[in-house]
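In the form predicted alone, a lone chain appears below as structure tokens.
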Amino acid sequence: MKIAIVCYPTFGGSGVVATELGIALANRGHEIHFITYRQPVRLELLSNKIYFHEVHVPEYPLFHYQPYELALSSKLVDTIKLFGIELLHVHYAIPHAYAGYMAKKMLEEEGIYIPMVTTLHGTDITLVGKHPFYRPAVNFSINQSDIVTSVSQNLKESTLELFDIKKDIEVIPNFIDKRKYSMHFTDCQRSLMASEDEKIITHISNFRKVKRIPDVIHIFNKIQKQLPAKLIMVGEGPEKEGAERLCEELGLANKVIFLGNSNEIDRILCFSDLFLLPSETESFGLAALEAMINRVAVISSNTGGIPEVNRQGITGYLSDVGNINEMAENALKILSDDQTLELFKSNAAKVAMDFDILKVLPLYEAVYEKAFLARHESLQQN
């Protein structure tokens, strides 16, 4: 099947799990057309079975704001007619779904019917979604979309609270692919990081405020005061400067490493013990899941779409959003202990293998054949 992709390229969630699933369809035979402003960072390799198509959008004086939406969906259908694309896949709502909704309507005056796959992934729906600006684009975009999944159920039951939806939505879990993760380092270069007696403890993300940077600050805080650890924060983002400040005030800077954003996670979480995770909200917790392939037990809140993922006692411990003592607490129960340390570790790679690629793809397979028969029906009725 030719499969075109729209995503953020960019090392948020939704860009990685799109990027990933495609490199994954592309390695079961489909044809993959990546279709976003600039090539996905989880994108190294191009193929005969992908293919990247940059969006440009001209810069106008006539614009106080360019129209990145008007540009996707010309894009779209230039791409679709001239490869012959037989599937759309978006991810995120707006704009993406928007915008292939409209390349469906122009494409549909010449006679091409495609159909359109949506994949809800967080912010689309809880923060972007629910504004009043954009709702009723929201709420028409996903309505007007053939089919749509989720990446969790809990993701799933807060878009049917906020909007009113006509359409089912699937639920297909985000996943990892164990294979890129059977590498054993002979040498982690743990010492590069931490003396042999110290805890590496472990934070990645965008460093946006609903990630509640500061917690992972003052958690690392509480914990370092009964242990000897180092705190490795990993991206960047707005809240960055003020996680700087903030280790300077607590006496944490020869404490605390901010490395940016890396395209070495593996490598990093590989010689970690701990990974911090308590956001506000998470639709699911990919972050959570890629500490676990990697051996890392996880403290997260115990919000949104975490819990389906973070199992508590098992894999690591779930507390109420900004209950930093709990959590903190439950750090050191785990790393106190050598022994516990590795159970928890242990159980965190046994249960990351449950959303293993290999299990997730049919499932997106059989989801695009649903909505290629679906169509195929919808014009013979017609």
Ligand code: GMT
The other form holds:
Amino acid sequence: MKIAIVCYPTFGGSGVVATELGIALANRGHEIHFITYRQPVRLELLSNKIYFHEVHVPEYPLFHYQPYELALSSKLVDTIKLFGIELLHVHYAIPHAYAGYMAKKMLEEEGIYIPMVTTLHGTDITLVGKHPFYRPAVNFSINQSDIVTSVSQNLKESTLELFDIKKDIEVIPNFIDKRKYSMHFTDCQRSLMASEDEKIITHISNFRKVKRIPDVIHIFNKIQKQLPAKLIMVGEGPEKEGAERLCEELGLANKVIFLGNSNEIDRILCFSDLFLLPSETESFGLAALEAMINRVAVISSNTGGIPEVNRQGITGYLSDVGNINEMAENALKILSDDQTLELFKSNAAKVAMDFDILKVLPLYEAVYEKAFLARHESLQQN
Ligand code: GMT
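Could you give the coordinates for the form predicted in complex with the ligand, as opposed to the form predicted alone above?
Time for the whole complex; same chain goes first.
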């Protein structure tokens, strides 16, 4: 099938999922067209089945806000016509489902009917989308999608609670491709980051408020008082500067390493023992799953869709948001004895395999097939 994928090209989870999905679909023989404002960070264009089409938004001084949705929907119309694209898959409702709907309508005027699948990722619903300024448009474009999917059961329930949705929402969880990780290297080079007796604790995110970065630091502070440890902080975002300051204040500067954004998170996770994800909310927690497949135990909050990924007492522990004392205690339970740590690490890798791409990809393919057939049936009826 010829499929256009619209996503954010940045380091956020939704863009990563969309990109990895596109690459995997191309490996299965589909022709994939990524349409976004920059080449997605995890996309390497070394396949004749993968195309990237950049959306340009020319600056015009009259506009206080440059109209990205308009440029995106025009680009969709042109690309869909030029390449004979058969299905549109938009990741993240804002503004992608809205722009996709406009493109569909413009194409219909020309007798081209294209089904649209919308995948909800989390903040498009729970943080941004529900705001009264956006809600009517988000509600409308979700209902206008031919098929709607969400990345967790919890996100499906939140969407039904927060919006007036008339469509069924299919849950298709996020996924990982173990083969990608195990192919790269065998030597984790742990010694680059810590001495032999130190445990390595990692956090990866876009450093926004919702990630509760100060909690990460405070949990680590409590852990390192009990056993030698290093904290590796990966990512960039508005909370990073404050986090660096907090580390200084707590006297942790030489125990916390800020690495910035990285394309090598598998390399970092490879030498990590524990992953911290104390988020305020998280529709799924892809970063935790990526940690787990790399044999890293997870200490997280019990919010949103995280319990669908991190299993209490098996792959790690979950606590109420903000309960940093319990999170630190649980971290110490896992870290203080090698046998226990090894058990949690191997459990994490085992449970992560429930989300293997080979299990999840056919679910998306089935959805595409369904959307395609439904579109054709409705055309025949009219
Ligand atoms: O919060 C982020 O890290 C970015 C955000 C995004 O939209 O890219 O992530 C959301 O989508 C990810 C992929 O489906 C999920 O794993 C994250 O849990 C979700 N973030 C939130 O719900 C806060």
